[in-house]
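One chain is shown next in structure tokens, namely the form predicted on its own.
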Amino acid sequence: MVRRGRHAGAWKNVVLTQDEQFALKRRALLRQAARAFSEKGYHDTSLTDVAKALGVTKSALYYYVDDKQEILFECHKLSHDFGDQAIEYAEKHGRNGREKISLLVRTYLELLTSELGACAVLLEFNALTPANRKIIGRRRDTFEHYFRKLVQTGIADGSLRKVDPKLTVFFFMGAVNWLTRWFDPSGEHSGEHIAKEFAGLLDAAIRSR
């Protein structure tokens, strides 16, 4: 029996296939779990929780996934799929290794805060199976290595000054994990204006003189 809640709009049924409408209700549920995840901590959460907040029994959710470890795990691929995405947006449009740079983090950062349940979840990297971790580490040192190699092709292009590639990584997904922990999509700043901000603060740090 489904009982209705301040989150149950996202259930509703559309004209859609009934795999799409399978899809749309899963989405619904990592985002709604993530944020709770993020609110309590994954090992506080439990899908009785999830549940009560999409309005839904805990028995219809496991229709669309095994356990909680499947949320968390889902909930990373998607993180890493948005990064994937600004990868392919900045090596499109950027000129030099400082544009693609500022595109790549921008593009990321809009993409992580219009679903902010998938990025809620990447300070829970340890709470993954070592198996699921094993398969978000290598995409994540894919992305990093990525950055690093985007700061190093703006060093040697002259759009960037001499700093430390790895170092700017870090700096940069620092302050990505900490946005998971204030980020509030009804609040003062919106997604798009944080990800412009964040953009334009490493830009200038990192930028040639």
The other form holds:
There are 2 protein chains.
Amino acid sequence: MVRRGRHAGAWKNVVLTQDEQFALKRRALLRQAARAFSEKGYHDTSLTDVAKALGVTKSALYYYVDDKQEILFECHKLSHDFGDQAIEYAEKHGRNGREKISLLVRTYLELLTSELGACAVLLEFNALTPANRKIIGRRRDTFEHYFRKLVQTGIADGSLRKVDPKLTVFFFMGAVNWLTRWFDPSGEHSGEHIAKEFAGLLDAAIRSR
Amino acid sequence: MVRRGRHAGAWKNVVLTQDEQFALKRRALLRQAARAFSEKGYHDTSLTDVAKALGVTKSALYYYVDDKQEILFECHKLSHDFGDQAIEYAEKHGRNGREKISLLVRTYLELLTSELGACAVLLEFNALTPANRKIIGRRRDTFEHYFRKLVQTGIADGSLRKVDPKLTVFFFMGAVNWLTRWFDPSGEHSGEHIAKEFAGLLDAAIRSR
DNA sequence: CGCTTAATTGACTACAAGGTCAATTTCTTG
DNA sequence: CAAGAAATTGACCTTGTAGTCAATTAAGCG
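Okay, that was the form predicted on its own. Show me the form predicted in complex with another copy of the chain next.
Let us now look at the entire complex, which starts with that chain.
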């Protein structure tokens, strides 16, 4: 969906500009859809439902989005942005493989849990169009590949025991993706707590003794 | 689907009885559907596709099954049977919490990977009918609850460190459910290998040092 | 062979839900 | 206020696919 522009005027108004309102509403739409997707799954979520939840008609949604698939695609992209952020952070502050992994995991989980709506969609990978699947798949591969290399680094620098990097990454990614299904922001465990606990579990699983 | 019986005759023939053939074909249908479900997801799998893969018409499927939902339901039940088997085995041969968990994990994963078709469906939980979801959900809860108690046992008997039982179980269940998405029976890692590795990772994550 | 039941087919229906579009209301601005 | 653009609506079209059913073919059996 590409927004057709309209001249924004010489100076920003105090209230929101049309473009900002557009962006805001679109975001609300994405959030609501993502929430619904994670609850009932992509295919069982009708756009009519989403629209109703937003107090609007299905037709209105199509003003902000080309089609249903675009929503899902956008959600996936948003989720992967968190991965990128986490990588950046880990790379900057970690001093060896083990530290970087702990930071990566913890940061990633904190971001995910803080804005879960966008991410609960990770499980809906095969609801993506083949074309989109290719794009998202590539991004996921990049993430996992980086993660795997981190494990190898850790083994090389002695901070980790000798585990299978590939399986270790899969092991953890599963735990994370699954998290998006049971995590409840208003539940007994806070996102930070879970992030810390999971990071601790993984760390214990792979650190050198 | 309840099979309407027909008198089976006085002695079992050398060849398959009709009932046996029925059961066999039905099983083949379930396997094929499960395979398709795990590849493309429940909703993106049309029964026409499944039928075609079996060299038959969609209508023929309805001779063995009441509806599409029954297939999914059946697959879920099958998957959980593995869980029960694994519990039984672990309970019989494990001598403390840690041992039981290792056995449970390993057995469960070996069963899953050996007949993955039936289990790749675990991710399609919310494609279940509300009624069926309740049934399967209850069964899943039972499994997870048993697992959790095992962790508590392990902590109590000193074989495990002090981890959060609930989060630990979720952590692992995620890894398992995710496995069903990437595991390839003809891939580089055998099911046994993965079972062993995963069990090792979890064990390292939670054992007392 | 000929009767009965199992098994399968193909044509058909039902319907949910994605998507379109002209018409209408609401906003913004000169 | 008036004009034009933004935003939204409701009616409608389209399609994919689950599910039905009478009719047909294949199997078993006396």
